[in-house]
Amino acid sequence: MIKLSNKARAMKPSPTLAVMSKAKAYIAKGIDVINFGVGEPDFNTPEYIKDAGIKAIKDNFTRYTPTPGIVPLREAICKKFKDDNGLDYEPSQILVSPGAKASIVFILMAICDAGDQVIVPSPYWVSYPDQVDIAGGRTLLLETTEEDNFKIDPNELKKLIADNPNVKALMLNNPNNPTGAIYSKDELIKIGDICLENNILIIADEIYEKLVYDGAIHYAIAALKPEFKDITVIINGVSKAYAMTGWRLGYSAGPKYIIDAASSLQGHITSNTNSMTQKATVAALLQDDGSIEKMRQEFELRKDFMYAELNKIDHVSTTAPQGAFYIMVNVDYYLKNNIKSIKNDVELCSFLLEEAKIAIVPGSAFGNDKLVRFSYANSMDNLREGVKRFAQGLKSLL
């Protein structure tokens, strides 16, 4: 048997795609369980989406492209950013992937030797640490608090980057999953302050951007100051806000040096991203027949009740998501008092699946032991269903 790399046996497969696949595997059977732990709008792709890629399909649109992506779709995104963040970037500045996953991973493997440090405040969508990894950098965590509403404190990330030299980037997601916190402008201001003092680049994950709610606005860290642009590489794609989640495209936009290499190493990785998602979002991009904000709309109404039921279960606390479509619950209290020798959110979470019939996220997959999360991409009739049968579940362990 061949011995497998240190990277590989570290890798750990994700915690969300675990309960997505027992809980599929018991709704097989014809089990009915409520799945609250999907990261993927529970709508269709918009007609005039599929339209495009289906044209593309009958155009034999369906050879090798440029590997950075085909340049009406880079003009497209580089008008997506000039009209919705006021950032005026060159097609040459925007690299295509298959994914935003793999446009994360290829500007880690650009920036990051080996040593180079990247800060990931805590909770953390799941992947961030892998994906450090795997570019061959280092985790830094940096925790924050429900007190502050999961939002990075700026004195505390002072503190970490003077006692690690070797910080090279900040994960920067906004909004954010798991917690769906969005930053103010203010707040934004002294991060980017922080990282440019310090010559950190920014990655700022913003694939939530227009899943925003309550009013909330979403600010691109980039535009708020002109230094800040030459530090911030923006991560976004069409998966969540456009339901375009199996399509596979993600983008990248920054300094162009960093871009150039990205693309250089995706060159060698993956080649460019399929044509035909390229042409559907090109459609994505430049129309809209309105389907994006009653998706945005249904998301606000889910919300609101997801937040309102599950405060009024004893013993948890939820901080009011403004963004993307989950929401934490802290569990801490059914962890240190139930009668099932439940020791942790992994155990409860299986148990509320075995025994509650939902399928929910443990916190620790995110850095936070503490917590669960929800998903509310899913049916206002299953919403109702499932925060009862999590109430039910927990009043049980009592």
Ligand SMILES: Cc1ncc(COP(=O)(O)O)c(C=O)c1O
Given for the second form:
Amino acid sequence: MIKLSNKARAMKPSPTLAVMSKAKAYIAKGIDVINFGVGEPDFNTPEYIKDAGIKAIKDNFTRYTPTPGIVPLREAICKKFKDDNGLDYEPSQILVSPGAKASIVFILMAICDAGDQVIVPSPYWVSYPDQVDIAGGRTLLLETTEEDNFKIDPNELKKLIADNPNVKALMLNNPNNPTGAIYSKDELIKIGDICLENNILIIADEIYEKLVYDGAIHYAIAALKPEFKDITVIINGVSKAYAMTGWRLGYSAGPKYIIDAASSLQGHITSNTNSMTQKATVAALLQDDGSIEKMRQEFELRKDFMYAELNKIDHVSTTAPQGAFYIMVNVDYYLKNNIKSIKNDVELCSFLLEEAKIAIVPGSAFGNDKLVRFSYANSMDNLREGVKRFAQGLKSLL
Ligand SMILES: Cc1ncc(COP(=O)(O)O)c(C=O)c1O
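I've shown you the form predicted alone. Could you give me the structure of the form predicted together with the named molecule?
In what comes next, the whole complex appears, and the chain from above leads the way.
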């Protein structure tokens, strides 16, 4: 037997995500489990985008492309940044990758040496700490609180940087997975100023940019001061807003020397993102048949429903999400008061899976074990039934 690398062995599946694997196995067996763990839209890719992908295949657009992506796509991405964010990028400042996951890892690999620290605010998207590890950096967690709507407290950020001389970057996910939080302009300026003073790269993951609700406005931090643009790499992609998770396309935009370095790494790892997806994404970004806004509106209705219904349940609290398609619920009361000797969030989620037949993700997967995460990327009927089961499941614990 060959000994696996330390890197590979560090990637052990976590007990938290094991709950989700079990849920998937139940669903595959036909057991009626309502899955609140889904990280992707339940909608189909819009027709005009699919048509562009099919046309690309029929036109034999099936060969290697330049590593960072075809020029018309990078131009379309620049137009998106101009129109949506008021940001001027050149195509040479854009790197198209096989998914935003890959975009993040290539950027981290381009900037991290052993010992370099990357600040990851907690609760965090599950992949960030592992991505930092893969890139050879070290994760430095920055706790956020429910009272602050799970947003970074600038004073805490300052303190953490002062105590840690090797901080290289900050992961800033806005709108946030898992909390749904969105930062205001002022909040972003405070964070940007701290990063600027300390020469810290902001990796601004804005993949949920278009999924915002109740009139909330998403601001791209890079657009708020010219100096911020020089210390920011924006991560975005088409998986979420365009219902294109399986197509695999993400992109990064930032200072050319970082994008060039990430592109060289990508050139030896994946080469270009698949050619048909690139063509489909040009259509996604440049055309519009109204379906993107329709999906957003449907998510907003579901968010309203989930927020209202979850708040009717005794002894839980939720912070109102403004973006993405997740909602966090504080279940600490039930962890401390239950007749089943349930001690932690993983055990609670296992109990709810076995007894209430709902799959929710334990908060420890995101760095906070008092919470559980619901995704509302699911039909209204399922949400209605699932929340009922959740309420009954919790009630049975008292
Ligand atoms: C915050 C965040 N960033 C990035 C990604 C990765 O998206 P992609 O499908 O483009 O790799 C996800 C997917 O769940 C996400 O939630």
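Numbering follows the first chain given and starts at 1. Everything numeric here is computed off the predicted structure, so don't read it as measured data. Throughout, rigid core stands for the largest set of C-alpha atoms superposing within 1.5 Å between the two forms.
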Query raised in the report: On a core-based superposition, does Arg384 travel 2 Å or more at its Cα between these two forms?
Result: no
